[in-house]
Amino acid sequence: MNLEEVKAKWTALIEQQLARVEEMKAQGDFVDYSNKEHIVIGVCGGDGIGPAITAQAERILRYLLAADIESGRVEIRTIDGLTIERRAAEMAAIPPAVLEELKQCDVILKGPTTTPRKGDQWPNVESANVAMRKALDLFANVRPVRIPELGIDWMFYRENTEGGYAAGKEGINITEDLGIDFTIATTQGCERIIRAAFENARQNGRTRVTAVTKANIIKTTDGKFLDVFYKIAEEYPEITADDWYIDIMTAKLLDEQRRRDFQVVVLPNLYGDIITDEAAEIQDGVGTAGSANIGKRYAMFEAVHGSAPRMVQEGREIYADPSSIIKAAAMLLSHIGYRKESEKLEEALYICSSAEKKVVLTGRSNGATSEEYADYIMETLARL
């Protein structure tokens, strides 16, 4: 690029983000599902092992919501088309027709999707996850990690629409030797994720909220996040607010004494991506963790792990662990007001994965299939 082209692209990016600020200022409040007469749950299998494991989570949702599905209050819709093959054919992170289907739903249960990387067989289409978060303004990525026997009960609030990922495809190769990417922070974007974290703490009797940044080095954007954090903290005097830098925080999650003190953690996008995978690994691996992506109008719930194309290539997708997407289904239930059903499913997951372990998943033919594991969960639910 010559200098004038660089300036034009930089100007366009700034204008786009300024327009986004105005959109955020005009937003209303969160949807109140207790007042909704009809709730539409979209189930989007994705690709790789996604369809196989998402089908099991859907079976469990239908089991727990059977009465309200029959009465018509809840509708579950299958949404196809978010496969890498179709996305590559249309050169779209989310095919436009699929996005319109998603927008007709209130909440979405989404299986993993493949994100192309340099050197593989697919064209360079944007991550479907990133695109969905932007298109539906799912600004809060919420990931719980709970390990009672270790004294761990964490709730992570990762900002989803800003930071280093917001303009991930907008970087500029100014010359063959110089490439520049962008990180973005807005007052409105920081405020809404931080306030959501403090509200979660207040509503659930939690007494500490921790911000994670690198504000000592990245002074403008991380500095804004931290400034907004402490400003909002003043509105919650009953909650202790503190902050840590991302590098030492990754270490402290492994400190068996200190890590028990953390409760709610709020982070910019990139740091949240790193920390929540580390936390999930402590819990038993990313295959056990669910994730919520919440906005004021829409919400999407997904497995934390990827699409595992190697398992599909080897014909092992029927043995994939569905725990992560089932945990996401439990979070979905809680979000739309089915708190008792959510808690019951969480308890069944704990019994099946940690307490009894009568059915064991190995990812191979020497273990259970995902369908057999889902059957085990539903049998356990029937006993609770």
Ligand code: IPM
Contents of the next structure:
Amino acid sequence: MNLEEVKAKWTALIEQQLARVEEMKAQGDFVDYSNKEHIVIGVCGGDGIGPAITAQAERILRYLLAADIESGRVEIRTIDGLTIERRAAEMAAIPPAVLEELKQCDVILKGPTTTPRKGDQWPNVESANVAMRKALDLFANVRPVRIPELGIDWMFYRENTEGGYAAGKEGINITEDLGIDFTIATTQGCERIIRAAFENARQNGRTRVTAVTKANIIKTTDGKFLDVFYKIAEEYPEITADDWYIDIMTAKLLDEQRRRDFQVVVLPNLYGDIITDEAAEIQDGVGTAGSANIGKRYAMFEAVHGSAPRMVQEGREIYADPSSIIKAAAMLLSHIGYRKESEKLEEALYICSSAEKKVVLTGRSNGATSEEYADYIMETLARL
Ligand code: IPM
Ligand code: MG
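We have the form predicted on its own; now please give the form predicted in complex with this ligand.
Below is the whole assembly, all chains and molecules, this chain first.
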């Protein structure tokens, strides 16, 4: 690239981000589902083991929402086509027709989707998760991690549309030897995620919100995140606000004494990506976490793990663990106002996976199928 081309690309990127700022300024408040007469839940299986595990989560949703599905208040709509084959064929992170269908829904339950990487058989299409988060402006990635027996109850608020992800594929190879990527923070983008974290703390009686950055080094964008954090903290005098750098925070999550003190944690995109995997691993593996992607208009709930293509190649997808997508379904229920059903489902999940363990998944034929596991969860729900 010659310098003029680099400058043109750089200018286009800046203009795009300035336009985003204007869009964010014009944004209203969150949708209030309690007043909605009709709620559409889109169910999108994704790839690999996705369709198999998502089908089980859908059965549980249908079971818990039976009356309101019957009355027509809630509609569950299947959305096909978010598969790596179709995305590759159309060379689109989300095929445009699929995106249109998604936009007709209020909330989406999404199975894992394959993210191509260098050297595999797929062309370089952008990650479907990342594209969906951007296309539907799902700026808050909410990931709870709870281990009651260790006194751990963490709520991560990961910024989901900015940081290193906003222009992750817009980096420039200026010469053969020089590559530059961009990381982006806007005041509006920081404000909305940080406010969401403090609101969560206030509404749930949590007394501490912690920001995590590397503002000592990444001075401009992480610096902005931190400045906005302490400014917003002033509006929540009942809540203790503090901040840590990502490196020591990563270590502190392994410190059995100190880690219990963390409550709500708010972080820029990439740090949130990394630390929520660490936290989920402490809980019981990344497959056990749930993940909500929340915006003002739409919300999407997903399994945290990948699509496990090898399990499908070996014919083992019927033995895949559906816990993560079922946890996502529980978060979905709570988000659209079915809090009681959501709590029941969380409790049933806890009973089935930790307290009772009458049906055990191993990922292989010596364990239960995901269908048997979902049956077990529904039987447990019926007892609650
Ligand atoms: C996650 C995942 C995604 C991310 C990948 C699949 C693009 O790791 O949801 O945490 O990096 O956000
Ligand atoms: Mg991740």
